[in-house]
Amino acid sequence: METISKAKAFGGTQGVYRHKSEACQCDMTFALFLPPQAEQGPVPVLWYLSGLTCTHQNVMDKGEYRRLAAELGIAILCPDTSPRGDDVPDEPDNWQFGKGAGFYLDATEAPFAKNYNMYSYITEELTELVAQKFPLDMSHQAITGHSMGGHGAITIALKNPERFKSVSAFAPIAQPSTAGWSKPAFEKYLGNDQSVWRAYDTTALIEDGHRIESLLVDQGTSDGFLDDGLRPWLLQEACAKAGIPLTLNMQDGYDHSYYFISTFMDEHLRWHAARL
């Protein structure tokens, strides 16, 4: 593992690291903020999964999480959204697919199955790596994310409820298997059998019996992707039928940007801290 950069912030350390990934068959980069409490011993960790077109850098620069994370004693782990490199298959003119759009799944279709294994990368490879290299209390993990990353956070938590003590999301894609900006990607990554897609669809996972203890979601009412891509009412319906307590905050006038995310980041950090 290579250290790309380290900087002190709020008594803690913001680092960026690179390593060779077996799951994605390329070099992968991630960011990790360690609060000052990590100098005394392992600290709880909150995963943040980013959205379409993003990398680890977006939330690190614009998410405004370090001040409160340092106060609460929580590490913030920010992976990339997809495999990277000249040899990774891509559609450069399609921002909804390929590099920057891994959708946190394990692809089964050629030529994408070799590299696009973000589910295994997050839940296995990167988990093992950071557990070995950093003072993290891996018995106390939480997960959140934005948009595509919100979809990733909820689906990963639904399939690993014993691992994540809490889950939240900012403007998640509630039903990616039918949304206009994600259905084509699912077909290219996973093939034509839509029953396979259910393993990476929040509402389908809930319908199929997967459960989490509770869920916090913030969604802007002025989000340009609200009606076609995000559709939080589908998540609300699925949680109501399954008896999953959902706190859905429709935030008046907010859009899909990091202005929205940074505004409500503190509330999400406190939500997770209470459960960690």
Second form
There are 2 protein chains.
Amino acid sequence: METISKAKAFGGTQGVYRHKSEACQCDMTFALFLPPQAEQGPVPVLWYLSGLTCTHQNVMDKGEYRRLAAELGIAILCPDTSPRGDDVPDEPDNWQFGKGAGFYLDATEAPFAKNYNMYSYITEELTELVAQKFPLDMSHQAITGHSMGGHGAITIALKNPERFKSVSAFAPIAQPSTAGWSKPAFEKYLGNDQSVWRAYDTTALIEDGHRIESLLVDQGTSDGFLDDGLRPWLLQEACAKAGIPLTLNMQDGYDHSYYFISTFMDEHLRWHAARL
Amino acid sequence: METISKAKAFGGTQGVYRHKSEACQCDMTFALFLPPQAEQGPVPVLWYLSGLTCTHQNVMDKGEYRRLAAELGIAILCPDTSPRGDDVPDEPDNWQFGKGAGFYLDATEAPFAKNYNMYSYITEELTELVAQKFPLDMSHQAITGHSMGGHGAITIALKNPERFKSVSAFAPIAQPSTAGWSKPAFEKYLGNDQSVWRAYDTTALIEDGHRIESLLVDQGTSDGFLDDGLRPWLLQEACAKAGIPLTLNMQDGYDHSYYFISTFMDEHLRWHAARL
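Following the display of the form predicted on its own, present the structure of the form predicted in complex with a further copy of the same chain.
Starting with the chain above, the whole complex follows.
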């Protein structure tokens, strides 16, 4: 593992690191903020999974998480959204597939299956790496994310409920297997057998019996992707049927950007801190 | 004036606007955050002047000013750092001169004098424009900035003490007329008569009798530009001789980046709020 950059911020350290990934068969970059409390011993960790087109950097620049994370003593771990590099197959003109659009799944279809294994990367490889390299208390993990990363956070938590003490999302894609901007990616990564897709779809996982203790979701009412892409009502329906307590905050006038995310970052950090 | 973008953030509005500038003879872009209180009536305004290589956007993305500005009811106005456009003379390979390096002065030398008039742009043209277009209480203005923008903020305040109720800076260039990274720009913008340069040099302006009521400066001790470029001890000396109360906070381990700025943004906003 190589340190790309390190800077003091809010008494802690914002770092960026690169390592060779087995799961993705390429170099992967991630950002980690260690609060000042990490100097005294292991701290809880909140994963933040980013949305389409993002890297580890967008939330690091615009997420405004450091002030309160430093106060609460929580590390913030921000992976990339896909494999990277010249050898990784891509559709450069398609922002909804390929690089920047890994959808936090393990692809089964050639030529994507070799690199596009973000599910294993997040839940196994990166987990083991950061546990080994940084003062993190891996018995206290939480997970959140935005848009595609909201989908990632909720599906990963549903499949690993013992791992994550709390789950939240900003404007998550509630049902990626049927949304216009994600269905084509599911087809290309996972093939035509839609029963396989259910393992990476929040509402399908809930229907199939997966459970989390509770869920916080913030969603802007002026989000341009609300009706076709995100559809929080599908999540609301699934949680209601399954008896999963969902706090869904429809935020008047907010869009899909980091202006929205940063506005409600404090609320999410406090939600996780109360459960970590 | 044209609205480039507008998004709700922390209950207020982060906007980006473009207009034809007379002073700079080109289109100029600026960012303005209006806190929620602006819906009820005019609000005080804090100018933030950015450093070398920056546009209006860097602090908008990474400055983390919106949460507290919304709470305190202060508008944050972020101009660009130089004229822009294909017709504006530049040295593309030189990040310390030309576009992105206007140094908040009015150039006198050809071919720069036509466009590089950031002093007049800030103190006259943009002031008049925002006063006319937005609910700003122009009798309550404050000014801050970073690096080259810290130099800009302090020099502009020294020359217009009646305009600004408070002044602060993050890692300002204390004496640009003698610092290695700014002296060549002063020569090219202002010519060889160094007496002219004194009108745009903080320590010279103080020596020449200009005064402000007080000054807050934060400076990271791990800032790579500290010894050659910034030299806060020159500011300390000048303020001490002139009897200007300077609060100079040397912040252990912080660098020159927005990680440093965002960490101490709250402290600066509260400094200005107490004086506005």
